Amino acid sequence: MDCRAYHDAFEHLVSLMTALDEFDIPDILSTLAELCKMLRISKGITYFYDNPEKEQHCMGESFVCYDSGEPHVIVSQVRQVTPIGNVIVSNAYQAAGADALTEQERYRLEMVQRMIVTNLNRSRQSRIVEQLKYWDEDGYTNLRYYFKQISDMKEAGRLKRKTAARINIKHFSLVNQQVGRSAGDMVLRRYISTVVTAMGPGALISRLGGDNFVLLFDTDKLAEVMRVLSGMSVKYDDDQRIEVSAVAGMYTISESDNVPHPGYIMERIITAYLAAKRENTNDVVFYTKKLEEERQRSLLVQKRYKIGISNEEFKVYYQPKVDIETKTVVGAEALCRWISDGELIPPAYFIPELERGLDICQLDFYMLDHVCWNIRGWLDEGMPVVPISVNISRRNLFSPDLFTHIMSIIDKYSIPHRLIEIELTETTTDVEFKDLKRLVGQLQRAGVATSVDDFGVGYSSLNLIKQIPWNVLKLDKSILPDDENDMEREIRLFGYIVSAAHEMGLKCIAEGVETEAQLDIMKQCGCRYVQGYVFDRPMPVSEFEKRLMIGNY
């Protein structure tokens, strides 16, 4: 055999079968015939089966690479199963009675066969790959398809006056629980079909997964789409119906908008969608510059937080709690202040951002640790010490080790338990309420006082103070009597709250007291303890230590 001729033919076959465009079948057949003659092969045939079961029943397609027409016997077989379950088999035959193949011929023949089974199915699989590339198993196009179509529209100049949206079917897991998964799938399909109809011809809808979709439609169809997203009754079983609606983030592409790439649109609809999920008041939110500024702020906070916590940029500030009868300091609340590069970052800037994730949990324990470190120092120096309250975010309630973690920090510094008070806000779910009740009970048994913070801000109920054994009720400044409203009515209501709390054995502290007039009202209503600017703003440790040494106002 001419080795050089074989290598040239084999390399040519490799280049033909690894071409990025369609196979050149005539050239492939010609090259295979040439190789078969060199290797003394009289026939070569390749079989393609959808799966091994069809292979067993010989239910497939065949591709004859070369056939000299002579009687033959099989001398080599190479079989391969593809990642998606297809089976490709290459059989090579030699003329009956021919001399056996040499070891070198067998080696080269096997190389040719492996080249065939590895690459010959590529054109056959292209349609399947296209399907897997752009469609999911339920027949919805995917995000890759969505991006491709947007790129094509941009290239053709057809993106103007379009509206994009990222939607999520509200509480769809509950729909599945209520009607069953099979009926739930039917509800989803019918609802999405109605969305498609509302968007009109030429619109795009692609599935992100589960009950999450992205849309693109003409802006003049916006009212119809909004009507469907706001809610509709979907029929799923005979005459059975269920209400379905969606949460959506939208971005309208104006004439002046320059869309550099599909991700530009995706960023905006996700930003608006997250705002809609966060607000809980408006199920559809449109992207605005303000939302973008908030998103950038959130990203900046997340980026700077890790550095800030490692550099101890978060400082404990203390705001005294005062007995208005004796004008003495009876306690203080530990408040977090972030000082980065000499700049004071307001809590309203970073606390809400941290509360959206679990970073707030880390910050809670950081604050408790630093408070305990301060108290330990005061005790060691023989300074007067008052109970310090520390806020624990509702996010922490989901941790089964929360109580253990709190106590481990307090006990690490050997702090008398009476000198720590844990402030917790009201909860919004039954699960959180049970966790809150359990934690307060554990702290009570350990001798650590607890207070319900911001009472009156949300949907405070009597259950909150009836079922949980708090020590302190902190009355939010929003329920303090206000000169702008009906003072007599508000004073009476505030007095009732204070009296009821006292009857239940709770100590009341009014937050946000700023004027002497408000102090008089506190005295009138029997609220003896206050916290607010009328006495002191939150202050750094050094200033608070001076206040502790003085002890009164």
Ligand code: C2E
Second form
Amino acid sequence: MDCRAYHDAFEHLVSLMTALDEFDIPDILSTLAELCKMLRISKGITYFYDNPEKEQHCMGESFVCYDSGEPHVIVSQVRQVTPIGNVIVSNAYQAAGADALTEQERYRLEMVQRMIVTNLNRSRQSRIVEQLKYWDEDGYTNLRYYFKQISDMKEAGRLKRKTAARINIKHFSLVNQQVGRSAGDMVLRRYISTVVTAMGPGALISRLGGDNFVLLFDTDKLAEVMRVLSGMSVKYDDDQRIEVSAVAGMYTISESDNVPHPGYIMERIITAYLAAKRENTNDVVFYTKKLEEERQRSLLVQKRYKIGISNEEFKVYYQPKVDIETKTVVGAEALCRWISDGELIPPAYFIPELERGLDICQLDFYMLDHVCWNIRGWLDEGMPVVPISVNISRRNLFSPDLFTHIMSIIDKYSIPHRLIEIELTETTTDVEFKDLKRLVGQLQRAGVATSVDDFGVGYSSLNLIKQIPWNVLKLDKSILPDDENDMEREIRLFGYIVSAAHEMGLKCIAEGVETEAQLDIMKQCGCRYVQGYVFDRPMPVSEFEKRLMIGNY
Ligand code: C2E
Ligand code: CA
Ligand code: CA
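Now that the form predicted on its own has been shown, please provide the structure of the form predicted in complex with the named molecule.
First the chain shown before, then all remaining chains and molecules of the complex.
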């Protein structure tokens, strides 16, 4: 045989099989075929068995390295058992009548076979490692797998018309409590497998951990997936069933969306998911531009709030309350404005964000403190002073020191209690209702007036109002008569609310009155106090002081 050619081929095989990246299978096969021909081998075949027992029962996989079509007798066998018990066997055959191998050729053949066996083992192990890399202990693929698949799909241009989702089983801890841990696991598996069926072929599902999963499926299947997510009954014992549903954030990849990286999809489904968790109106929320803006805003507020407060960037603006009979200023509401980097940020931008946590409580006391400081100044300068109302968010209600805290600020500046009014919104829960009732009672006894803010929005009821000793009802602008087609009826209804409130001993003030026409309606309905653009917008303290000095319109 041509020694030179043999050495070249063998060296090439070694370099292919010890390559650090993926095996070049076609090149390996053609090099093996070349070597087989040189060594007069008619067929080379390798077997892989998970363990010796499977080898005994011939239950394994086989790889044909070369086959001339005339194998006859085995001339060499190499068998290796790996440290974890896998068995790899390589057999080489010669055709009938072929020249027997020389001693040196036998040696060379064995070298080639050892090379194959060792490297098959290596590739097998890397497959196992690969599996460990992409699967969790319960057999679900993990986030790394999800990302890899998305990258591969993007490369192949197969990401269009797909929908991605991040889901969480709703109240899964309750499910576990109700059916027990192991039945809970079964419920989870069954529910998830229904999700998988709904997604159809070619879909992806990976587990983030616990009862959190990410999905990717054809948008065509959206309706079916939504149906499963919105709830289904899952069997867990012979005849026991439990209702399971999910909270989900979704993102539908549009035709023009070029998904720069898998994280891009992830960010979107998480943003939508967090919105779904937050708002308890919709369990499934789709990612939109608006959600993204909210997220940016939320990040910005979180980032800048602490600095803003310590730099005194939050300013008190005052909006006069007017007695429409005398056209005089009878009070004002303190409203917060955030001036950051010369830009005025309206409350709608940051208050809801601060109300998600407890930062709002700090801001409310900051506002009360600044208001009291202003009033102190006016009193000391002998200026005319009117009662100022301060908004206290419901988020403060849980605090047992709330009343003491409010009073300590008012008293720190020795403000006559009648000059402060506290605006609170109604509550929906029983616990909050009790806290609210106690607080209003305490303030009442201390001579601090209280008003029901935003009356008419949400769950307002006169009955609820009756049970708490409020002083003022602030009628929200959304209930002001404004329907041109049904004006008369709306005015009558509004008038009833005003007189019912008066009958209960409450003062009424209408918020958001913008036009002279609306002002006339207020007169007609007997609503004597108004706060709105028709008189003034909220204004900085210096301007408000001028208004106080004038005192009327
Ligand atoms: P709110 O307590 O209902 O305050 C009244 C809102 O109506 C103010 O909005 C005011 O500027 C606006 N408004 C007054 N007159 C008119 C009008 O004629 N037309 C229209 N379209 N709007 C009018 P603003 O200042 O943007 O405040 C929005 C909300 O932010 C407030 O609603 C209140 O819930 C909250 N907020 C503001 N400052 C504070 C604060 O210091 N603490 C707390 N907890 N909430 C605050
Ligand atoms: Ca208010
Ligand atoms: Ca209001």
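Positions refer to the first chain, counted from 1. Take the two forms, find the largest set of C-alpha atoms that superpose within 1.5 Å, and that set is the rigid core. Quantities reported herein were computed from a predicted structural model and do not represent experimental measurements.
Threshold 2 Å Cα movement between these two forms for D520, core superposed: Stays below the 2 Å threshold, so no.
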